[in-house]
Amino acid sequence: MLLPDGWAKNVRMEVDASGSFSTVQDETTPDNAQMLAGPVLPGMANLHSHAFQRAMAGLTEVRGAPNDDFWSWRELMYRFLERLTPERAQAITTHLYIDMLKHGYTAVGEFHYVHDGAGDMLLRHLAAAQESGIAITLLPSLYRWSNFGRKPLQARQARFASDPAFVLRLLESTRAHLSPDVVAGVAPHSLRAVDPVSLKELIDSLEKDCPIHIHAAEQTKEVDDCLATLGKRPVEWLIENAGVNERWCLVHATHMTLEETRALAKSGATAGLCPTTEGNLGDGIFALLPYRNEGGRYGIGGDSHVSRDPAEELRLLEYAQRLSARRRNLVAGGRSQAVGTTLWLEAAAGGRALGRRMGAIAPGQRADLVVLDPAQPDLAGRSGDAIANALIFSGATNLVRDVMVAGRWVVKENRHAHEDAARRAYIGAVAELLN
């Protein structure tokens, strides 16, 4: 089992009525417990969710433009979304996070900017992760503007349409659903849809321990655009005029000088990552290495869904610091020297960017669980740390076993009640939207 200092053996776990673990013992006997069926891992958080362009992925891969890059999917991103009804959305949703729990991913935060009036489609999000069982931390965006300079939205951007006051409804409307496994938080869209006064004004409604999540520096356009504007570059803006803290996630924040990711570092904060989706929009590598050095905090999101998986996720994020620095093994060193150990302990410690405690098998940390198959080939034989270099590194995209979410098994032997009919809601959905 994987604990925060590291592998152990013969761990004895008691999880509370509350879903959190009470008391996390190694090296002791069994007794009467419950015996897992293979290697454990603390449930990894998926920091940042679009999960309506779940319905989307390889759907992209024809170039539309001379030069393609992520202003133009977005362009196709807008043709995708006429058509997206709630029904639909809650297809997709259940389906998405049914897979990413199969895949070790224990909760999700949805940052959620496709609105209606009546918050509707918020709403579908939570009932897609009740029936699959994920914890959720809802995220609705507030969204004004097409850009820098109050430029007012464009037809196809109607329904990002917000102003702080929606938010803080949507906000509101979701009190009566709030418990251990639904949390609630906002997410001002990006500091070229949202203005610094609505900002402020969102921002001081808020409990001070709410989450706030933002993309940030994502694109060089947009580091460009913030300049013009603002005067300064988008993290740099937000750490001097927003009071950036331990409850944000700045996600992406991809394009930062030296500066800004010591800054960033140093303000608490979470740095929200999505490498295959960076990868997947040409977006740029965010340098981790630096970052890690001045001891930084990060996680992992699936954000456009093109993967489903953590493992991918991290692999990306370790593969792209090593062809930027043309070095081997480079997320290491803390707890472990083994990339595997170091990245996943690591990413699943984001998870606090989510509002809740989650991320590692201790005490007082919800009783979120990743049981390996140690029947797999890529397994064979391997204890410690080489389990979680084959998770990451050997390639294979069926090695979880079960998966416990707040002390209740969601995933038994790599099936989910729900998922048989989950296929057919969602393969109906798509092919709706496609036809």
Contents of the next structure:
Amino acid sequence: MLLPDGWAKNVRMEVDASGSFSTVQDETTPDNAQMLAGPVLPGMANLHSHAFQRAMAGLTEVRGAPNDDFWSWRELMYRFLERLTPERAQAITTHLYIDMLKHGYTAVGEFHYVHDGAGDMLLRHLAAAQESGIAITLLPSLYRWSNFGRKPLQARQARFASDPAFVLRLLESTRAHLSPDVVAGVAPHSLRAVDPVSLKELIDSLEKDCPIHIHAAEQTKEVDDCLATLGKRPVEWLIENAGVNERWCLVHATHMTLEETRALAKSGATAGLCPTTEGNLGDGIFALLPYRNEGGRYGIGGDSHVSRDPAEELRLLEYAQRLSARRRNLVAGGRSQAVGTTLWLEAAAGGRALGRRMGAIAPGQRADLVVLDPAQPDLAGRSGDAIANALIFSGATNLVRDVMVAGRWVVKENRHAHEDAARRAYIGAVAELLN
Ligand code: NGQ
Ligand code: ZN
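Would you mind giving the form predicted in complex with N-carbamimidoyl-L-glutamic acid, to go alongside the form predicted alone above?
Once more the chain from above appears, this time first in line as the rest of the complex follows.
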């Protein structure tokens, strides 16, 4: 079992009635405990999801302009959105969350901005989470402008329209559903879509531990426009003006100077890294090595869901560092010299950005865990660090067999109780969307 200080054997844990670990003890005897026959790791947090984009995976990989980029992708995404209804969104999301659970994600941050002027869409994501059993942090988005300088929304962004009062109403409407596994935060979309006054108005109205997620510095054009209108780079501006601290998650934070990298690390915020989406969109490479050296915290997000597999996100995270540094075994040190162990422990600990006590198998943490299948050839003869390294660096086979969220089994023997119905509903919804 992967405990906060590394791999341990013969671990016995107890889960209390609220769904948290009450005791975790290694080198002990089974007594009459239920046996988990296989390697056990903490459940992974998916910090950043736009669930509907799952249904677009693979649809935007055709060159449509001489210089396809993030912005031309975004036009295709807006066109896709036109036919998204609440029913279709729920079908896509339920299937997505089940797929994520089956790969070891036990909680998701849903960064939600397709509002349609009411709260229905947001609650569809809550319903999908409850049907799947994944823990969710609902992040209704403030999306007011089409670009820096309070440029009005464009027609195809009309469904995102929102002001601070609207976001606070959505937050209020989730209150009846809150539990340790349903958390509510807010998501000012980006400094492109939110002006400084609205941002302050929203933040000033929040309770002090309410999670705040924002996209920042994903594209160099965003950095240039920010410099031109606000006189600072996005991460620099946020740190100087928005009170960035532990409750913040800066999603992407790709383009930072070394000073910004240091300042973000020192702020206690979490960087929400989305390696497969960032690769897919041609964003750039996050400077993880200097950020980690300064003690910066991070987690991973599936974002557009071109992957639903945390192992794949973590593999690409390390590989991008290797490709740019032309060296090997870069995300290591601290608790372990093994890259797989280090990546899994650190990214899981990033689950704190969801406002939920998760990310480690330790007393007081939510009882989220994954059990790998020891019969998989990729795990043959492996123990300890070699297990996590096999999980991340052996390719695309899903090694996860069982998944527990808050003390409840949601995946057993590679099966989720609702997976067949969810798959049928997903296929139906996507067929309608694309017909
Ligand atoms: C999003 N996705 O909100 O879905 C964005 C695209 C935008 C990423 N940034 C829209 N990866 O940023 O304006
Ligand atoms: Zn995003």
